[in-house]
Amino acid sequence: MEIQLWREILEPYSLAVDELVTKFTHIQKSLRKQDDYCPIELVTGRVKTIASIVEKCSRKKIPLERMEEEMADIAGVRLICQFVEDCYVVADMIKRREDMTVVEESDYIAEPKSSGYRSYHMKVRYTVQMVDGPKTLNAEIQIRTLGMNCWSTIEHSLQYKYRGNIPEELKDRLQVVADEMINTDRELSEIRDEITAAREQRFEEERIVNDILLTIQNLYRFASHREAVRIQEEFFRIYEEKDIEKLRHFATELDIIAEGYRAQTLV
């Protein structure tokens, strides 16, 4: 096949990768800008090289003229997450999108390959607008944690070095590392639960403090100045203790006081 023809074939795949990377990066930035939790830590993409395509076609017995129909990963996007749970959140996010259609899923996280490889694969159909009209093509989206990606990168390098014939000793060591990665991801998920709980408490504390300050501001209008100052000083004393239960109790007591002056915060 002529080089020029290869370029024409791969051009829409390059455009698809650029667009998909841009879209997922936009999601990542938007969530972070909203100060919301973002399950996507890193976005990367690539178009398979001509050499890799030829090698895979040879290995999988795929005729070159059928490669676009039978190869899902000519265009590839990788989404890296912090936690295992995030991988499934991102997968659900992709299923809800209207600009791509999921046609196949492979959950190698729940059921790792025999080598120890773990990742969540989604084959999607995606349409790009070329000069001569729309073209719908296959693309593969891989979703994995940082640990899974590290393991996969090392394993891929070894496959390349040994031309697919990794020595048994190295295979065994890779399997041990894969098992340790599973335990690491499990531990990180437990830590994530603590992070989530702390985050929710922080949001609650911010809401309570905001309501208290608005109510005290209203008290300056309806109560005596001395009373408002006394309540404000009491609030700052409790706030310095960083005790959410005391803040809740103070907010409840403040609502009772404010009701007497009709100075409750309007929500």
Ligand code: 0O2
Contents of the next structure:
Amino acid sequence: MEIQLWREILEPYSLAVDELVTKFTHIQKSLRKQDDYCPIELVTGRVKTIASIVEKCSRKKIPLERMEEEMADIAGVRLICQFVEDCYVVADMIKRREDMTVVEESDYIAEPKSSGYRSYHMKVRYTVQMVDGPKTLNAEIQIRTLGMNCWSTIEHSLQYKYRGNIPEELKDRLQVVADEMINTDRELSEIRDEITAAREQRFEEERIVNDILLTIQNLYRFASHREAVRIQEEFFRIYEEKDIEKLRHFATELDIIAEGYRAQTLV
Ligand code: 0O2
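Form predicted alone done; form predicted together with this ligand now:
Let us now look at the entire complex, which starts with that chain.
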């Protein structure tokens, strides 16, 4: 196939990857802006290289002219989560979307591959609007934890290095690491509540600090300069103590002072 023809074939896939990455990144940003917990930690996407398409077609005995129908991952998006549970939350989120149709799911988290590979795969049909009209194509979404991603990236590099024939000794070591990753994911899930509480506290702290800084900014306009400076210095002193209770207390007191100056923030 001519390179020019490859470019034409791959163009809609490139658009699909760009759109999907933008959409999942948007979910991430929106949830974070609302201070809500976001189950997606990282979003990446890629269009399979021509060399990789040709290699896979040859390996899976797919005629090149059938690759668009039979290869699900020419357009690929990867969603990385912190916890195993999040992978399923994200999968459900995708199933509810109206801009893509899930046609197949493979849960290699519940049932890892013999290599030790774990990930949740979703094959979707997705429509892009090209200059000459709409095109519906296949895309693959891989959902996995940071640990699963780390393992599969390393294993993938070794597959490449050894051209698919990883030495048995190395395979065994990979299997051991895969098992350890399962344990690590399990441990992390178990301490998830602690992490969630810490994250919520951090969000609350950020909110309080923002409110305090806005109120101090208003005090500079409505109160005496000396008073505003005194309060600001007091704030920095309390902030350094890293004690959320003291911050909360300071914010309440500050609201009362600001109320007196009608400088309370309107956020
Ligand atoms: P690249 O470089 O990642 O693009 P599925 O049909 O999706 O449920 P299946 O049948 O295994 O799963 O499909 P396939 O086509 O063999 O694998 C799809 C992709 O999943 C692979 O893409 C890998 O990204 C990933 N994958 C599947 N199995 C393994 C594995 O054992 N180890 C690693 N590291 N990744 C795996 P490609 O084609 O390898 O290329």
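Under this definition, the rigid core comprises the largest set of C-alpha atoms superposing within 1.5 Å between the forms. Positions refer to the first chain, counted from 1. Please read all numbers here as calculations on a predicted model, not as lab measurements.
In this comparison between the two forms, the chain bends at a hinge between two rigid parts; from 209, 192, 54, 160, that hinge is at 192. Domain motion between the two forms: the smaller of two rigid parts turns 36° against the larger, based on C-alpha superpositions. On the core-superposed pair, the CA position of residue 252 changes by 19.4 Å between the two forms. Core-based superposition between the two forms puts the Cα shift at residue 196 at 3.9 Å.
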